[in-house]
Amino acid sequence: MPDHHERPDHHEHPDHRELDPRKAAILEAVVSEYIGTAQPVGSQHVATSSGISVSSATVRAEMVALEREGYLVQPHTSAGRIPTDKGYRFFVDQLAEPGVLGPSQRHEVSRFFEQVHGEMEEMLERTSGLLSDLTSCASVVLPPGHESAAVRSVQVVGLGPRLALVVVVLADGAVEKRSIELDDDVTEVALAAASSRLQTAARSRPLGAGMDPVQSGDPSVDRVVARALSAMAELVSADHDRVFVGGSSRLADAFEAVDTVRSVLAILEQQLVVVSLLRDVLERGLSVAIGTEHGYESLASCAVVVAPVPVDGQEVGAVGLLGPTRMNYPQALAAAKVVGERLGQRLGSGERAGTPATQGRSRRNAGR
């Protein structure tokens, strides 16, 4: 992986406890007004925020320290100032909490969960664009892996003289499909004697787990069944790297510049990458990572904000979003947690009842 693709194995927080209350209240002032406008904050808007109450000249003097501080920089001469990362930092870690959905956000959500229907893998898709019409980002869904699901049942179909398709149920209500390539031209009886072998075998049983079937002395069934397995091995290191893209379109509005917007759009190309990026935001402890601090130097000028997909208390999957360093951070907070739990509650029903909500997932991971 090339050098600008690696991460930094921890993160140290600025230290802001040298900022006064004042200079903390300007801070989130010219942060919020920089958030909704994109547009450099000047001293005179800020003194007429909610909570300064202090002279333009009082504020253009706290401003200046800020800059000298390194929480923000004016882009032009006379020009107001913007946010520097260490800027929304401190902003993002002053937030107690993230922010709320508006009545309507929180009926749209609902309302999503209660009539999505279909296979799992449409419904993540359609979850990633929930995602991104919620906040203006891009949004990715890491749906959970299937390793330590367990097999219902698994039946070996022939689709031709040498060619078949595993179907393998799972307790968590997917079905997974796999097609194998056989040596040798195999008969209906043969297929059904191997279905009937990775039945015993597989049943009840984690698909992550190994599995020895006893020989039926029949080499062209044991063949059927070595290959079976393979393929249903294919299926647990599939899940390491599937991601679901959605709003990736919306970046060209969210960022200025040309090249900014085709790095973006490379990286979320790579279902791997994207993976790493919000699994390591995860590990480290953090719910966002904001310029550098995901350690990616072509999202240098990007935030990402991560919440997890909790069943029943275990993380088994994130939803993120990407967008510019002035996204909405309480916003997109609360997005991203009110969508994941969701998400981990649709889930966790659908595995406990084998809903068809979450069946018949096929192995695209096309993005949106």
The other form holds:
2 protein chains.
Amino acid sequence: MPDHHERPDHHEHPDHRELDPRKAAILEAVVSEYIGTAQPVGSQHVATSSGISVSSATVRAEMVALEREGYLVQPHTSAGRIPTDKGYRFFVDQLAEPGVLGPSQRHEVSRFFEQVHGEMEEMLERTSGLLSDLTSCASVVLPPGHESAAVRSVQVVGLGPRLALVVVVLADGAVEKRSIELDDDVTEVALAAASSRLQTAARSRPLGAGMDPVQSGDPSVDRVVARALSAMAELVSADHDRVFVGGSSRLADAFEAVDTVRSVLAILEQQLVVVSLLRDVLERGLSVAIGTEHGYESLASCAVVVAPVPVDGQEVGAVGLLGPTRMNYPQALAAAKVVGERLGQRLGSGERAGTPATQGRSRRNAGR
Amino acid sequence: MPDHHERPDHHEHPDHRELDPRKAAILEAVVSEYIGTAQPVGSQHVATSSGISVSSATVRAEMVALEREGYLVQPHTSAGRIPTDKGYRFFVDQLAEPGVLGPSQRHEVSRFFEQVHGEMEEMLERTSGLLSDLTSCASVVLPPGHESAAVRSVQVVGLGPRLALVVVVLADGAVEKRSIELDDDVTEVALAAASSRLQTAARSRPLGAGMDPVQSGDPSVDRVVARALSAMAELVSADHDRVFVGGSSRLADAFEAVDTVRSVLAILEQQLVVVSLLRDVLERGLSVAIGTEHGYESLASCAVVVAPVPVDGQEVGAVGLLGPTRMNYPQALAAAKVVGERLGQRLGSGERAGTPATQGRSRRNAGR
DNA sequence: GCTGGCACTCGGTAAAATCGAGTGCCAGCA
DNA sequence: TGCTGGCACTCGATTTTACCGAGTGCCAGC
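Which structure goes with the form predicted together with the DNA, now that we have seen the form predicted alone?
Then the entire complex follows, led off by the chain already shown.
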């Protein structure tokens, strides 16, 4: 609840911990208005907006204070105020009520997850489209890592005289691959032997767990197995570089400066950067990073909203939204949260279906 | 009517087949200049540009003719001329010399293809980045279809009680997958049997070829095999929906109108549209489509440059560039051509390595 | 402590003035 | 005949000026 005590609070922090209830109400009005109109908000508008019952003069006085405290700025004298990053931050933390999706949006989400089908990549791609549609922001879907997904199959397939591909199928339906080099003289038979050894060693265990296959008699087989295992180990972490970006066209009219659009698009093209951005924010326990709160210079005029994609209780993936700092935070937060959850359920159900009864246990036992 | 009676030239086509050499030179100067500056080009500039040795008054007269014939337009009276789509078309077809990459760019391409490594997806992704860097356009890489790629491995992996995944590894290192439904009671053993049957039937044959595995005794195995085969048949054509788009941020300053940027970005987000656009253009034997030459309304201010990615002589993939109609065509064409070829070689070498001697033959024999 | 009133600021818009690149046309020249 | 220099003219872009009004800070009074 934003405005809990109406009574005169004594010895409040001079800074951003607490804010005069009236100031808070004014700040909220400014932020809401500005999010809607993208125009500087004047005292008049605030005074006539609901929840405020003082005159514009009083509002002005309070606005001066809010500006001094860093919540608002004036683009120039004799203009209305617009929120600073700090202002948005306070709004998000203290003022905005949880925010719910409209019924039509809720319906859209439900219908999406009922109808969606196909391979995982397609689903994730379309999920990012859904998020963009819901929020009018660019969206990012960070697929779950594979640490805890059970291995359903491992195979080493020869591609050339010195080249082979390790193909791993996971219980959630993901297929990962990695090429390895071979010694000159590895036969198909040896590859098959290696495959079957890997298969028994890894089967039903999470990809992240260490594996320790018994030695075979054949050293060339063992060498292949070893290489394949290290390739699989790389897969655990290295697959993260695939993200699904959607709705980048929304950025075109989100910002007035073309330069901003270009630089934000440029960031979205660098998948590695996007991944670490989302992970950073999520790890710091935030669900939204405003302006410069994340370290990325060229996203200074952006806000990032993230939500985990929890699969069976673990936070393994993430969805993110990228928009201007004056985005509709309540709605974006709600959308990200809901879609993240639903996506997690969806992925989880697939996984559970993969290994009906053993799945839940296998992960717990698998702790190396 | 055009000005044929001003010149004693005998019954030339009144239209765009051939153009007075001087007119051609003027048109070329206008196009080149406009490509460089994005500003309407006046007769003065043309007159002083190399290759023209007449006065600006004469240039003006010719420009009037060129405008009447539809090669140039004036944004407004008393402004210079800018080329029409028809003007660009003539420039591309008749005027522009083949166009070569600068030595530094040539070097960049070589270094890229020496250094590039990793799985195919990553390579294609990075290739599209390379193309963008070379041309300052948005770029698209359409990976080769798999019709003619030899199958190296087929496997059916159970994911759930009624769900399995068909995983196909191809000689070029690509891995495709598709989920199929199962009857209730299919055992792991049956899946393994189906896998081995598929393996023998498909192995070393192109994915596109029909396959006709012998019946096993077990009807449930046969049912799995049949489903897997139809899934594989779908893979042949259905995988095309994955394209690699790069450099979309270049579009931000390619157009002056934000609306244009948005709508072009929106097109690029629809992978299916991009695919059919490229295929259309390529099929019509064009290497560049200017303005409205392709049917897409919202790309009317764009030009599309495509080049095939020939793998072992067949045109199986494509690379494309998307930019404003005033793009640097010679350079774009050269870049697309070179990168397409090099990419094809690269993909081909991988494939050939996969099936050293049989590859060439296996395709021919495979005609069912 | 809030409010209405007031003088003031200053960006945005509109009208007017200016500039100059570029044009079409034409008479004269090779 | 075809090219050229010259010339009057156009008209978008830029600058100038004027003006409006939303918005501000401040202050006296309730």
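By rigid core we mean the largest C-alpha set that fits within 1.5 Å across both forms. Residue numbers count along the first chain shown, from 1. This is a predicted model, so every value here is computed, not measured.
S.K.: Once you overlay the rigid core, does the Cα of Pro161 travel 2 Å or further between these two forms?
M.R.: Superposed on the core, Pro161 moves its C-alpha 2 Å or more between these two forms.
S.K.: My question is whether Arg197 is one of the residues whose C-alpha shifts by 2 Å or more between these two forms, given a fit on the rigid core.
M.R.: Yes; that C-alpha moves by at least 2 Å between these two forms.
S.K.: Once the core is superposed between these two forms, does Pro206 show a C-alpha displacement of at least 2 Å?
M.R.: Pro206: C-alpha displaced by 2 Å or more between these two forms.
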